[in-house]
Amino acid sequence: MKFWARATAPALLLTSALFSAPAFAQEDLSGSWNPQFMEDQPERIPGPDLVDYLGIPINADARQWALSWDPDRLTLPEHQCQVHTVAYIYRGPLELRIWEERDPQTQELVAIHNYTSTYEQNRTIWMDGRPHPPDYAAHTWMGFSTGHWDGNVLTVNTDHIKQGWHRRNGIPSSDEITLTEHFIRHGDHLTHVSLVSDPIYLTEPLVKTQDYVRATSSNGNWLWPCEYVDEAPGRPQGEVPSFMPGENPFTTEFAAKYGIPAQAVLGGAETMYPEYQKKLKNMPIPPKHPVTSAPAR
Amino acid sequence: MKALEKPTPMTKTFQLAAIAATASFAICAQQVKPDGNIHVLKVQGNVYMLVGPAGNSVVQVGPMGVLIVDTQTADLSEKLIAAIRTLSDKPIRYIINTSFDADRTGGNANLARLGAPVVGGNLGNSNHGAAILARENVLDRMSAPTGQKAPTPQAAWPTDTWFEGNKEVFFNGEPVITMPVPPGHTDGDSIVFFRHSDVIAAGNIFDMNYFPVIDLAAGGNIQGILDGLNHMLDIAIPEHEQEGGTYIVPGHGRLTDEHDLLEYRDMLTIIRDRVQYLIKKGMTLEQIKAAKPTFEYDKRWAAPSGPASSDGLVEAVYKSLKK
């Protein structure tokens, strides 16, 4: 009896090895990327155009939500500092550092750590099984990822994020969000693809590609300290700038100075696809104006 | 994200695949739903949410005791109590009622017979039972003149009440703040400040689940909300870039930080200003129902029905705007 237990722990043991799958011979994500800007260019690094939802599967709510936003609102203390979510903050100007974390007995993976400069963002994608927090936990900007190997594939699966925005002109994103990521690494290129769901503000969920490039020195700026100013000083406390019902003055500005129909620029999801463009040229397109000024306060 | 460029075979299966895994994530994401019993979670410091079927308690421990704040109701009895006997086997000292509601103080009478309050010498029987504190107009809705039948039973009362200003005791190593907020949800609202823990007891000012719900019955007003939730706004300090410090526990739903209440904050103002603005146009009630004012809110925020549905808040609204 002992002998059959000598005998089969060795073999027990190295079946375990080999066939419990542990996260030992995926690639290697570690070190510091730069984002490529390429795509999409104009949306994240000058911003978006106020009243620009082009190409985002927004549905009525969103867009009320969005039409009644207030740039202004970003200047009360509390918003100044607000960071972009987990699902949106991939896509800005950044520099992106992914390290491994490993069980120092098994040298398991226990977890690949995020850090991205813009607001210093730490972000942590749990190797090792365990599961996502109940409901009743805080969300935070970065939120609570669990990942898995799909082959050579990062996949990421993502839950408990705060409110935020799904294009930074007013376009919300819901506490109810879930984000599933796919990290891709083709030697220093690596591709990163997002799938956003919101139950509450999308009609289906908003497929997004960034690229980055392995950076061979680490000579960028990692800080973002962030500190709120009084940038309109009198202001009753209490008040949130919006825009009432109907009266938005930017409506038609973007519309009108790219010539797209206005209904166009109102977004939701028959705007991301091509067979979008039949129905385009059979739209009025607004006339050229001046930039509009904001409302006097 | 590529607007307007037509797909190749190679990307549509690629975009079905992958929906197709974010779909099944967002089911996967359905996290614990409410069973009946209470979870306790750890918030920061010495502070505790207990998070039960009929909302939030707070509890705070220590080596002088428990303070809870807010008993839920009394059906829950049994099992709050064996929620906090996980994390303590002392006496509860203080109860704390941030409103007269049932979800605050149904449970008041069961958790003070098994305490027993903090006194010394000749000064009261420590058999007692807990204190129970709460602002005086949470007394007024719970007891009833002499001769006329109280709402609820005497040993649910507050022992303890005050009329202006806070009420402060120095527990577990702590000061813990109750202040009285403008009328809101009610005539009695309190919100609970654990100083060194850096935590806030909200009540039913703030409720994550629903809009909130403005008694006017009971004395309350939209501008007593907003003026309490800007009131904690003012107490919280994010740790950094505008998260976690102080926590704000709820009357009802998750955990909260400051960006969670700022938000909340936002939308009630400006549902407030979009009513008054179409009070302004000479809309009646109705009218200003069917414009919907809170259209872009209601998916996430709208009970069914009731005072937190959309119609119960506008209505609300509207009739502290025309007070």
Contents of the next structure:
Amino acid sequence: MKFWARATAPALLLTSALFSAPAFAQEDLSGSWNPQFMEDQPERIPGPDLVDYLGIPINADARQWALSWDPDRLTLPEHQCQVHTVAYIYRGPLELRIWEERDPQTQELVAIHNYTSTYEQNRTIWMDGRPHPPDYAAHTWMGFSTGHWDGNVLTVNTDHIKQGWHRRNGIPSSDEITLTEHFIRHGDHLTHVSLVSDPIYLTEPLVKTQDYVRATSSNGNWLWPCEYVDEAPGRPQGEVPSFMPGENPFTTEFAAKYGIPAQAVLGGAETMYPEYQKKLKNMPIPPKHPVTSAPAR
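Same protein, the form predicted alone this time rather than the form predicted in complex with the partner chain?
Single chain only below; no partners, no other molecules.
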């Protein structure tokens, strides 16, 4: 009897430890992270070309909105400091800080907080199992987020997001989008995967990835001062820059620049897949012609 107790005691202690510890090791994402721009650099730094919707699963409504969008719209006071929504903000030039909030008594994880220097946005990812608010609750730039661990991957679900854009060249996102994210840490590297569903403007989910590297020192600017100014003096009050159907002078500019059929750059889910290359062979490519500005109004 004494031999049995002596032999099994370590096993019992080990079993007890296994059941009292988490089933897997959760990553600590805390720290400051700097984005890497090797992936999609032209879109994420200088910004996408006008009428470049290639590879975006937009529908006809989103395409018409985008073709009606005049870049001068960003000079309107209400748009000069408009925030990127949570579904887009991680792609830009920013400083990202992540930290945990734990219950002071139990040390259980309550939330994971994100701060993005672009537009000084604070985001809370609730980790305590609370439900999402009802449909009529207010929509915000960062939305309402809840998260859970899938192994060592942080999976986040977000809704209640304001209207914004899927690409900042006029492709709109509705206020009915839902966002699923995966934060995956590999040592000092952090991969951010986002999947956006939009029942109003997308026919399929839009998937994007971003890469970050852990900052060993913080020399960046964590503030985003933005002040409204009159960027277009003399414009009649209440005028909203836009293009009527068929008036957009940039429709073929991107296509001609890169030798791509004009039909292809108008996007749609079909343009996301390799099979679409067979159709490209039979599509005409528009001739190059300089377009430097929109027509005077």
